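Listed next as structure tokens is one chain, alone, in the form predicted on its own.
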Amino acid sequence: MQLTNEQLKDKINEYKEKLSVTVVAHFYQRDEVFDLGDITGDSLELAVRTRDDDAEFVVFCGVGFMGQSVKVLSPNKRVLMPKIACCAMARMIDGTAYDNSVKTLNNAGISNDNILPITYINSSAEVKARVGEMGGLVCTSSNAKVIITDALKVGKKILFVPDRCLGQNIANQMGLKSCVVDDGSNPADADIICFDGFCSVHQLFSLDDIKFYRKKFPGILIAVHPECDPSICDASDFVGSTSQLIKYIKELPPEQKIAVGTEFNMVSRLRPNNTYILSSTKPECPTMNETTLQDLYDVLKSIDDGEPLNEIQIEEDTQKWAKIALERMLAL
């Protein structure tokens, strides 16, 4: 017999009390899943907070690279995912695509010794490991500027993967020159060379959307995520990571209208009035929304049955170098 959502919630809570398990949920999850998270937040924040948790099992409601990050930082934990959904941006680059990008720089006269790679947290453990082996490190959208500022001190070219928009936006903020791998320009002329990846959700926002809201509500603020196109970020009043957006919006006066350019589920929880989605279409991440209450129930039941589903496993050498890349970031 098919259980209702309320019945599933009751069963999930029963398992949470019975089992040595912590349910972790990203901001972009469906409301009904997010509400059941013992730890909620943004991707790296979740991996770091989970590291200090005592439960044997972590059930991570998010996308694949996030579950991998938990396992990389906490190799002794058993990490399961209700649904191993894959971030579209993370899928745009694998080890081979990374190696090809490095070769493109080599062909432009930039040796490996003069490349410092930085990978956005939205990447697989395989890519993080490649970056770690080359002496590079990981960044998030909230600390990318700090990481890049420090990285530039060594005088090398920055290879930034996989999100070209975040790389270009940080370069613009810092007055640096950027280019995209294989866009026809000479990488040797750029400070930051970006892989041609992107977030499909954050590409939905347009300058027409901004013009529409500014005309409809004079004085409205526009706040967007740095995964948006540089033209959108340049036309906005505030650009920040998920956690920075939440803080910025919560501190606004209640009467201040704001249009927000990021994932729908997160924005819909911010505040009930004077908050708008900066898009004529619903900017909902399809992979983040794959996880359902049924999936969460099934994975918890599998633990109780002694046959855990969807456990994250990472090859030992990949684990080692990905952890080094992450710990280099955390050290800063």
Ligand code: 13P
The other form holds:
Amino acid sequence: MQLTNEQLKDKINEYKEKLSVTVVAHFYQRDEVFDLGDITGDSLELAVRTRDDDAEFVVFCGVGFMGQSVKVLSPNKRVLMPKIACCAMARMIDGTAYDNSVKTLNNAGISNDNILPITYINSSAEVKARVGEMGGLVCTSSNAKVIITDALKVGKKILFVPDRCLGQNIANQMGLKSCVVDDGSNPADADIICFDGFCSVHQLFSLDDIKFYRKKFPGILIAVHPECDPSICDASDFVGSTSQLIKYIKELPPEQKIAVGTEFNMVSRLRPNNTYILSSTKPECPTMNETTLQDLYDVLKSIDDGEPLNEIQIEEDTQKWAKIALERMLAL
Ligand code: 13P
Ligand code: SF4
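Next, report the structure of the form predicted in complex with the ligand; the form predicted on its own has already been given.
After this comes the whole thing, all chains and molecules, with the earlier chain placed first.
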């Protein structure tokens, strides 16, 4: 028999009481799933706070690379995902595409010794491991500028994967030259060479949307995530990661209008009034939205039944190098 949402919530709460489990939920999850999270936050907060948690099982409501990051940082934990949904951006690069990007740089006369790779946390453990093995590290949208500033000190070219927009936005902010792998330009002329990946959700915001809101509500603020195109970030009043956006918006006076360019679920629960979604198309992340209460219930039940579902497993060598890449970030 199909359980109602209320019944599912009650059963989920019963399992949470009974089992040694921590339910973790990213800000982009559906409201009903987010509300059941013991730990909620952005991708960095979740990886760090989960590492310090001592439950035997972590049930991670988010996308695949986030569950993998928890497992990589805490190999002894058992990490399960109600849905192993893969972030569209993370799916744009695998080990082979990464190796091909390095070859493009080599063909332009840049040897591996002169490349410092940085991968956005939105990438698979396989890509993080490749980066770790080459002496590189991970960043998130919260700390990308700090990580890149530090990386530049060694005087190498930065290969930034997979998000072209985040790489270009940070380069613009810091007055650095950037290019995109295989865009026809010479990588030797750039400080940051970006892989051509992107987030389809954050490409939904346009200059027309910004014009529309500025005309409709003079004095409105525009705030966007750095996964948006550089033209959108340049035309906005504030650019910040998920947690930076939350802080910025929550601190505004209640009467200040704002239009926000990031994922719908997060924006819609942020501030009841004077907050608009910067798009005529609902910017929902399809993969974040895949996780339902039923999935969460099923995975908790599977633990109780002694046959855990959807457990994250990472091959030993990948685990080792991906952990090194993540820990280099945390050390900064
Ligand atoms: P955060 O790192 O801000 O949690 O964002 C992850 C993400 O997927 C944004 O689209
Ligand atoms: Fe990936 Fe974009 Fe979804 Fe974030 S919003 S998880 S980058 S597809």
